[in-house]
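The form predicted alone is given below as one chain in C-alpha cells.
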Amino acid sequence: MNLMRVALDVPLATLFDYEVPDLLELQPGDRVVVPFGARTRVGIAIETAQHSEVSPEKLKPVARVLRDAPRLSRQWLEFMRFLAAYYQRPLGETVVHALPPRLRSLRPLPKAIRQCAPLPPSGTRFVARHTLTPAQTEAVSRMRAALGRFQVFLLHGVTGSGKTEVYFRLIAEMLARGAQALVLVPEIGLTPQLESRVREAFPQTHVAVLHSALEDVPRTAAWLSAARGDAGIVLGTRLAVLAPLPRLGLVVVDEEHDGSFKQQEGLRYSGRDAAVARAKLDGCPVVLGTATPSLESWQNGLAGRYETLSIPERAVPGARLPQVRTVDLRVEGEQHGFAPSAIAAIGQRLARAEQSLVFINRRGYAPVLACDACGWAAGCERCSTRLVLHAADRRLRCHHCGAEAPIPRACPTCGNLDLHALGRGTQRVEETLGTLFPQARVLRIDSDSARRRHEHARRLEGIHRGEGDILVGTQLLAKGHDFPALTLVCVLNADSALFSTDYRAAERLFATLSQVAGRAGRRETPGEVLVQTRFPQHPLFAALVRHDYAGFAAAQLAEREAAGFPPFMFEAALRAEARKLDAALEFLRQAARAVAAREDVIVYDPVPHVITRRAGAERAQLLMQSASRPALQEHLRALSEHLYAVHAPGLHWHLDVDPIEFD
C-alpha cells in the first residue's frame, strides 16, 4: 500500500496519512484534494510513509492531484518546515497558507490564468540611472565577490546614499547568471514606488509584485510567475518571502530594521528573519539595507556573523545629510502645538517655493475628547483604550479593534456641553496650518487619508510634481520617498516615545526620526529638520543631531546587555485571551507548571497586557527568556506539544517566538 502525509489547514499539530491509488502519480510537494471529515479539502503532499498508525480500512485515499501550478519543491518544503518549527506552529498551517487564497481552494484557476501561454525568457538588460559614489561602488564589489553563496551583508546607508542603485548592480549580475532577485519592502505602500523603479532600470525583465492588498487574480497569476521561474524579480512585502523560486540567486530586505515586517497573526513569523533562513537554505547572499539598522543585526555585524558595509554620504552630487536640530519648548512655549521658530521656518520655506513636512505620528483629530466638568473621556467598551476624535466625518473610533461611535453632544456623565478635544492628531495639525498658512497648499497623508491605494498613489505623485506646499503626515511619510523640493521637517510630539516601558520604544524613535529627517536636503539645497522637545539633552537627541547612529547604538546595546534584553537574551511569549482576565491568567499559569523550565531558561509569571482588553477579550501574557536559543526552542517545543493537546473552550492562546511588541 502506497501512503501519503498530507498537510492540511486545521488547528491540528500534525500530518494526515492518506492511500494513495495505484494509477495515481504522486509526489510531495503535489497539490491534492483529499476527504476530511464529511468535506474534501486541498492539502499539500509533504512525505511518503512507510507505515501508519490508522488502520487500513481507517485510511481514506487521495481523490485527485492538482496540476494547474507547479509542484512545491523540497527545498520550498524544507523552508516550510523550518518556519513551522521555530515560529512554533502547524506545518499544515503553515504550508498552506504560505500559498495564494485560490491556490488553498478547490476553486479553479480563473480562465485568463490557465490559457496564460509560458512567457518567453526574461531580458537581462540593466538602465543604470546614476554613477555609483567610491563608497557605492566599494558595496558593489564586496558584496558581488559573494554571489553564488550564503553570506549576510548589512548595508548602512545614510538617507540618500543609493542603496537601491547598489540593489540594483547586483540584481542585474544575477538575472544575467539566469537567477531570480527576492527583494523585499516593509509596507505596500512603498511597492508602487519601488516597482515603478525596477521596470525602468530592468526594462525586459518579467517582474512580479507579491503583497496582501493585491485581488485574487494578479496575486495568483504573480505567484504562479515566481513559482515557474518566468519572474526574474519578485518584489513585495514580507508574506513574498514564502513564494516559491527555483532559481533564487539573491535576497534583498530594504529597510530591514522596520518592523512592519513581523506578522502579527497565525504564523507570526519575522519577514527579514525568514529572508535570512531562505537565503541560507538557498546557498545565495542576502542583503539587509537600512538608514538605522536593528539592534539585533548591528550585533550581528559587531560579532562578525553579518559584514557591515558603510555608505556615509549622499548620492547625489552636492546633497548633503540636513542639519538637525532641536527646539526647546520649555524656552519658546507653542502656539496651537506649534512653536514660534517651527512656524517661521515654514514660512521661510513657503517665501522660497519649497515644501515642508510636518511630522506627527498620530492620526485622527485629537487623541482624547474629555469634560472638564467631570472628567469624563470618551472610551472603547470593548478595549481598555481611549476613543480617538476623528473630525472629518465626526466620528470617534478606536485605534485598536475599529469600534466606532458619533460624537455625544453632551457629557455622558454630567449632561456639561461643553467638550474638548485633547491634544493632537494629523487632522487638527492639518487644521492649524490651513488657519496660520492660509495661502498654503495643506496635504495630509497617513492611513485614513490612504485608504484606498491608488488615491494614496496619486497624491504621492502630486507631492513629487511640488503640489503640496506643507505636508503633514505620519510614519507613511517617514521613509523610502524622495521628495525633490522638500527641505524641511517639523518634528511634533517626539518627547511621547521617551519614557516608554517598551525597552524598544527608543530604538524605534530613533529610527523615525532618522527617517524622516531624512526626507529633507535631498538634492542641492540644504535641508533642516527642527525636533520639538521638552528636553532637548536627552542623549537620544544628541545622537540624531550628529547623526550618530553608531553612537545611538552603542548606547542602546550596554543598556540593553546590563538589563538582560534582546538581542543579548532571546525571548517568546505565551498569549492568552478569554471573556475573563483571571481565566486567561489561571491557562497561562497551568501552562507554566505543566511544562518544567530548564535552568537556562526563565519563566516569568503571567500579566495582563498592557491594553489589558481588546475587541472585548481580556488578555494575558507568559514571558520566557533564555541566552541561548537552543534551550528556549527546546523548551517552546515541549509547551507547543502540551498547548495542542490540552482542550480550553472560550479561550485562544498564541505562542510568539522573537516578539516585538508587549501591548
Second form
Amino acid sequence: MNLMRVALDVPLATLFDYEVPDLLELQPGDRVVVPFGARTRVGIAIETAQHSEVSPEKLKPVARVLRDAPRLSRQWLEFMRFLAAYYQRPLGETVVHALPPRLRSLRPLPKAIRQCAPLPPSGTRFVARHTLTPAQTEAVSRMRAALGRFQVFLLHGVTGSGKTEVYFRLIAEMLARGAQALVLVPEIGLTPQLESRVREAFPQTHVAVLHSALEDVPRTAAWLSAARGDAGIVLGTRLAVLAPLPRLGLVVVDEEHDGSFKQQEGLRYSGRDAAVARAKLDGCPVVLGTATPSLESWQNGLAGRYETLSIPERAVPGARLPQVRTVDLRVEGEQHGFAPSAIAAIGQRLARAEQSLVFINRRGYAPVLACDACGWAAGCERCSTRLVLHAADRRLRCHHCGAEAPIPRACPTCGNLDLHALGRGTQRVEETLGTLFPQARVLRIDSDSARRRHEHARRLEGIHRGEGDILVGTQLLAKGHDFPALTLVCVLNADSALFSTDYRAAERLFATLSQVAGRAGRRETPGEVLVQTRFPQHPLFAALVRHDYAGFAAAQLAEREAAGFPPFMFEAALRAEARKLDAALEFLRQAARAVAAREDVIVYDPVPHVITRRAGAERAQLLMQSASRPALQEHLRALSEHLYAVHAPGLHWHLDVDPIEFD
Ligand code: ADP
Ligand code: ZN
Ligand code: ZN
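Alternative state: the form predicted in complex with adenosine-5'-diphosphate (ADP), after the form predicted alone:
Below is the whole assembly, all chains and molecules, this chain first.
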C-alpha cells in the first residue's frame, strides 16, 4: 500500500497519513483533498511513507489531487520545514498558511484566473534612469560578482543615496540570466511610488505584487504567476518571501531594519531573516538595504558574516544630507507644542513656497482626556491604557484594542463639566498649525487618514507634486517617500523614547529620525531638520546631528554586549494570556519547570506585560536567552513538545522567537 504524509492546517504538530489509491498520480508538493473527521480539507502532500502508526482499517484514502496550481517544489518544502522548526509552529499550519487563502479552500479557482491564458515569456528590457555614481557603481560590481551563489550584502546607503537604482541593476542582470527577483518592502500599499518605478524600469517584465491587503483574485493570480515562474519580479511585503519561486536568483530586502517585517501572529517569522534563510537554500545572493541597519545586521557585517557596502552620499548631483539641529526646549520654551524657532522656520518656508513636515509620532487629537478637579482620566475598560481623544469625530479610542466611546459631557466621577485634553497628537498639531498659519494648506497623514487607500494615494501624489504647505504626519510619512519641495522637518516629541525600558527604543528612534530627516532637501535646495528636545546633549542626538550611524551603532552595541542583549544573545519569549494574570503566570511557571534546565540557556521568571490588560485579557511572558542559537533551539523544541501536549482551557499562549516587541 502506498502512503502519503499530508500537512493540514489543524492546531496539532503532526502530519497525517493517508492511503494513495493505485491510480492516483501523487507526489510530495501536490495539493490534495482529504477526509478529516466529518469534513474534507485541503492539505499538502509532504512525503511518502512505508508504514503508518495508524491501523490499516482506520487509514483513509486521499480523495483527489488539485492540479490548478503548480506542484510545490522540494526546495520550497525544505524552506517551509526550516521555518516551522525555527519558529516552533506545526508544519501543516506553516505550509497551508503560506498559500493565498483561495488555494487553502475547496472552492475552485475563480473563472477570471482559470480562463486567463498562460502569459507570454516575460521580457527583460531595462530602462536605466541615471548614470550610476561611483559609489553606486562600486556597490553593483561587488554584488554582481556574487550572483549565482549565496551571499548576504548589507547595503548601507544614506537616505537618497540611490539604493533603488542599485537594486535595479542587479535585477536587470538576473532577469537577463532568466532568473526571478524577489523584492521585499515593509508596507507596499503605502508606497505606491516604488511599484511604478519598478514597472517603468522593467516595461516588459511581469511584475507580481503580493501583500495581504489584496483582494482574493489579484492575490491568487499574483501568487500563481510567481509560482509558475511567469513573473520576473515579485514585489511584496513580508508574506511574499513565502511564495514559491522556481527560478529565484536574487532577493532584495529594502528598509531591512523595519519592524513591520516581523509577523506578529501565527508563524511569527521575520521576513528579513526568512529571506536570508531562503537565499541560502536557493543558493543566491540577498541584499539588505537601509540607511540605518538593524543592529543585528550591522553586527553581522562587523563579524564578517555579511559584506557591508556603503553609499555615504546622496545620488542627485548637488543634493546634500540635511542640516540637523536640536532645539533646546528648556531654553526656548514652547507654545502649543512648538518652540519659537520652529515656528519661525516654518514661516520662512511658507514665504519661499517650500514645504515643511511636522513629525509627531502619535495619532489622534490628544493622548489623554482628564479632569483637573478629581484627577480622573479616560481609560480603556478592556486594557490597562488610556483612551486617545479623536476630536474630529468626537470619539475616544483605544489604540491597543480598538474600543471606542463617546466623549463624556462631564467627569464620570465628580461631575465636573470642564474636561481637558492633555498632550497632543497629529490632529491637535494640525489644528494648532491652522491657527498659527491661517493662510497655509495643512495636510495630515497618519494611519487614520490612510484608512481610505485611494484617498491616501491621491494625497501622497498631491504632496509629491508640491500640494500642501505644511504636512503633519507620523511614521507613515517617514518611509520611502520622495517629496521634492520639502525642505524643513520639525520633530516634536522625540524625548519619550530616550528613557524607555525597551532596549530597542533608542535604535528605533534613531532609525525613525534618520528616515524623517531624510525626507528633507532631496533636491538642490538644502534641507533643515529641527529636533525639539529637553536633552540636546543626549548622545543619540549628537550622532544624529553628525549623520553618524556607525558611531551610534558602536555605542549601542557596546551597551547591548555589556547588558547581555541581542545581537549578542538570542531570545525567545513564551507569552500567555488569560482572564486573570495569576493563571497566565502560573501557566508560564509550569512550562518553565517542565523543561530540563541547561547551563547554556537562561530562563527568567515570568513577568506581567508592561500593558498587562489588553482587549480584556491579562498577559504575562517568560523570557529565554542564550548565547548559542542551537542551544536555544533545542530548549524551545523541548518546550514546544510540552506546550502542545498540555491542556489549558481559557488560556492562550504563543512562542515568539527573536521577539522585537515587548508591550
Ligand atoms: P534611496 O532609496 O537610497 O533613499 P532612491 O533610490 O530613492 O534613494 O534615490 C533617491 C533619488 O536619487 C531619486 O530621485 C533617484 O531618481 C535619484 N538618483 C538615484 N541614482 C541617481 C544617479 N546615479 N544620478 C542622479 N540621480 C540619481
Ligand atoms: Zn472629576
Ligand atoms: Zn483597549
